[in-house]
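The chain below stands alone and is given as structure tokens, in the form predicted alone.
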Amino acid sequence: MEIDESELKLDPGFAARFEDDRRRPPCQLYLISPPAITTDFVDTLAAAFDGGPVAAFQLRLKGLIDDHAIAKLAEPIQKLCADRDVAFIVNDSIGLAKRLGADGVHLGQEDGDAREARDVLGPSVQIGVTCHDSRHLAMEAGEAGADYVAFGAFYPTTTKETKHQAELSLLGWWTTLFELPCVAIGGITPQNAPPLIAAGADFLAVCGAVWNDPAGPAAAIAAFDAVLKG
């Protein structure tokens, strides 16, 4: 029988009963690509990587369905992410993950289990799992060998369509409880981003607060840098 997790709510002061991990590194920012990209992104990307430390870039082009096209535009992008020490990672395809040695690959619920993306990518390769607001995808992304789970949407977002929300109280169960790293996702700005990292989230992942910003993506990084470092 299916449980309803919404019949099991987290108590929201769960992870406040057990002693803070001071094992777990400080949270860090998690870049995702615009929906849409030219040729010319690649400045755009170096600009925002002078803002501030980024550890991973998610490419992200929903709207690109050839991946000769998504090749060609991510050549350029995957050696400025080597350049600057940020790890390359590809949203949904474990074919074009292996066919440019990206260093990870993100999966949403129906694009594959990471099983599969760990049989065709071997060992070395980071893999991530959409787990929405969901406890028990999250374990099973683990048990399947995941390298992160992300939760949310946190907050309302217009880069993509959501139909779940997540609480807070979920990263606070989770880094409670697993080592293995959580990444929230939604809506997320240098504004509401506080939140999240005092509930323990191991990244933010970012796309319209650092793209959209009118002072430009550097100015976007830089505030959320000042955040993470409270």
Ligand SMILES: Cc1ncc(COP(=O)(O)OP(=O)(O)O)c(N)n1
Given for the second form:
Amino acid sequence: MEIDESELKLDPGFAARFEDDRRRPPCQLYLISPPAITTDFVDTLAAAFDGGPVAAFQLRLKGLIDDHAIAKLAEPIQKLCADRDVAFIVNDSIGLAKRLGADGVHLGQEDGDAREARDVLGPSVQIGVTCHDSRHLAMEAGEAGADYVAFGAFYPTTTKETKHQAELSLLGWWTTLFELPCVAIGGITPQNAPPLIAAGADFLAVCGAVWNDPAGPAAAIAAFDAVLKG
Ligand SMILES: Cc1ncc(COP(=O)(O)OP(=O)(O)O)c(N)n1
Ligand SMILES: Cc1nc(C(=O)O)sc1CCOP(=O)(O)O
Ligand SMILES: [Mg+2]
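Can you return the structure of this protein in the form predicted in complex with this ligand rather than the form predicted alone?
Time for the whole complex; same chain goes first.
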């Protein structure tokens, strides 16, 4: 008996719908603050935001341990983020994120547990977890209820001493298997970003390439925007 091969093909409408279900939103910029700031930083940030779209801003102040001082610095920054429709994410501290009513918290492996963060912060607050170069940590974070996982460092960086180096293939593996968004971090510049975008990163988290750009933060963000738009 001869088989009519056209009978075996998928209905093109079904295939297109299936593709649609799997499509991820385009990669976006996730801006990380300089490790130390002064009260006038809010003006610098406002000018930076004029450079192009930023999806999220993370307040990462590594020298300041006093939540009171961070809260004072955070207030105008958080308002600016709200005005510009940028998610305001607090690094390291579930308590500070709660106190500020932040849109999210980013937790490293030693910064607390995603389940605890969910209990304290509730269902609508974004919880991100550092997963270094580990598939295992990322799956654990997903199971614990994280809203995104962060992989890095993809490139050498002077912003943080890093012990882990992530490979591009990690992004492809993650995005093929999981819907949960993934963030790529570590030494990312407009020049070296394209392979990360092509590999499937949902967000590029950047610090030094923006704040240390000799042309200024707005120009750096515009350069990222051009690369993200392809
Ligand atoms: C988006 C994003 N990814 C990773 C990190 C690093 O977090 P952590 O490992 O806790 O290191 P510190 O930033 O706290 O020094 C991050 N902050 N943001
Ligand atoms: C905060 C941070 N975490 C990393 C990780 O690998 O988890 S790399 C890093 C530094 C990000 O700054 P820059 O864009 O200047 O390299
Ligand atoms: Mg941390």
